[in-house]
Amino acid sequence: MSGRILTFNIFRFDPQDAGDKPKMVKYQLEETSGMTVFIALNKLRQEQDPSLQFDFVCRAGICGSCAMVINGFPTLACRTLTAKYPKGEITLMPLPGFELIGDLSVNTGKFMRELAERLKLWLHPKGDDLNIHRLEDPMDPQEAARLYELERCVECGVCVSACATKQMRDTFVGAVGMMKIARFELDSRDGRSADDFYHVIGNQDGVFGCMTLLGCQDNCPKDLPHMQQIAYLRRKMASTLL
């Protein structure tokens, strides 16, 4: 028994080609059992258009590479079943807020690297002991569990694209930046104070710029507690002003 015919409307544009212009191109493909948008894109590239550009690595929702806007919602292509769309019509767009590489491929890596450098997203150990042979201090299991929850971010960029503040203000750090700051603020091994973190995110580009529209919370493919951590940082940053 053959499957239904899916219709894909896909954004196409190669910024490296001076003569190319943004356009929507229609493709049709027979649906198979358990098909995801990612599988469909691979079949389209293999069977119909080898020039189609999109990203993938793990195919299991772990790397975050295949994030794109599917029928108006930013999400991961590898975790989105085509059966979710009863009309069989699927529109694919690249994530907004990132540099476009081509078609559905965007440079999230460049954004994440610049964000890490701007917010200094690495552990700042307490004290000046630089002895690399010293045994690491033990960590309370409950603290380790809290940190692990925030470390589950796969840097897919979905929360950035779903954020209205980020789309209006390019300098806004977004939920991913604040999630990572919260991870180090909660880490007992980090030597930075609340005042130190305030000077990084205690402004309109940080926690006080969030409009609480829940775009990050509603669309995060890993169901991370974005709003909980933003609220936590707001309280923490506000306390430094008292």
Contents of the next structure:
Amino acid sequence: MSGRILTFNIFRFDPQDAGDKPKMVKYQLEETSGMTVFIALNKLRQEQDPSLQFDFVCRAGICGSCAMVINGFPTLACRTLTAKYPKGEITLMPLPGFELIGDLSVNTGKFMRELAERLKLWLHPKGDDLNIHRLEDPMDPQEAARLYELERCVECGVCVSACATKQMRDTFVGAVGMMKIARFELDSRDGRSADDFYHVIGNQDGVFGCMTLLGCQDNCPKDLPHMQQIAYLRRKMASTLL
Amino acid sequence: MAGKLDIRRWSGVLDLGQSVSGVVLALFLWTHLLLVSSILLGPEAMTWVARNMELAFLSDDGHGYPWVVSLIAIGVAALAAFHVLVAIHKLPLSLRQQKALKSQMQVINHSDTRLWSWQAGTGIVILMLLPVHLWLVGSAPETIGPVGSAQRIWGEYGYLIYLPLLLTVELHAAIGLYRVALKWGAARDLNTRARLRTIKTVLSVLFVGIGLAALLAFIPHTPV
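Since the structure above is the form predicted on its own, I would like to see how the form predicted in complex with its partner chain looks, so please show that one next.
Starting with the chain above, the whole complex follows.
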């Protein structure tokens, strides 16, 4: 049984090639059962154009590598079925707001590392007991569940590119930064106070610069509760003003 | 120092100030529109409202104090100026920011971002039209009755300001309140957010409708 013919309009540009210019290139491919955009891209690269650049690792929505803009919505290619598009036309663009490696591949890793270093996104244990052989106290299961909910972020970069505020202001930490801060703010093992977090996100680059456009909330492929989380941080930071 | 207001905390104060001033202005706007729309109940009803706005019940001769209206206009102007000052830095002011916003909105299809661009655009239009309205009313406070208003709106071409002002301000206020609610966590789930968005649209349509009806209701009172 032959499937319908899909048409892909794919952004092509190699910033390493001085003579190259950004362009949209059209490809056609026969759809197969259960095909995802990620599978289609692999087929295109295998059968039609080996120079096509895009990222992937896990193929299961866990690594966050294959995020791109699919018909105007930033999301993961591996979790997007081609059957979702009745017209069979699919336009693929790289995530805006990141350094372009080539075609659909962007350097989210560099961004995430810089963000983690800037916001100090690691546990700052309470007290000065740095004995790594000491057993940790057991965590309240409810607290663990709350932390796990925020730990589900796969750092795909969708929230960053979906955020117009972030696009306008380079230094804005975006939803991913606030989500991770919220994760440590909730962690009873972390010694930082609300005041300490205020110095990191209680400003225009953080929670008070957020214009609540909610591109993060509406596009997050892991359905993380950005709207509630950012509002919680905003109230928490505002309460330190009083 | 914890709890002490230092310069680093200004962004929090500005954000809070933007929300509070926006909510107060929106509530004033809707109250104001409802008071003006008393013309729909007839000229007597509006005259009664206008007299009470001038605090006629406090004066012996029943004429009231029109300067109270001027005072309200000055208060609104001050609050609106504060709102503009604390909100304007969030707009894309540089060419680089405008380009970044434009290219992002071309690539990403997101309705709440488009809603915000409407909020920002209407804000700029209001910034130009509101001072004219406040000046017209504040400088002639004795003319807020049915005949004075009709003369201002239809006799002196005030509708050229009031029609676009009505449309933009009703969009801006409802979108703004919707955003303030989400900003501070009034919606704990996405269903509540969808409901708030519907309420926002209903409020905009309702108040634009009332406003248009009120503007038209002034026509018969225009002095020849």
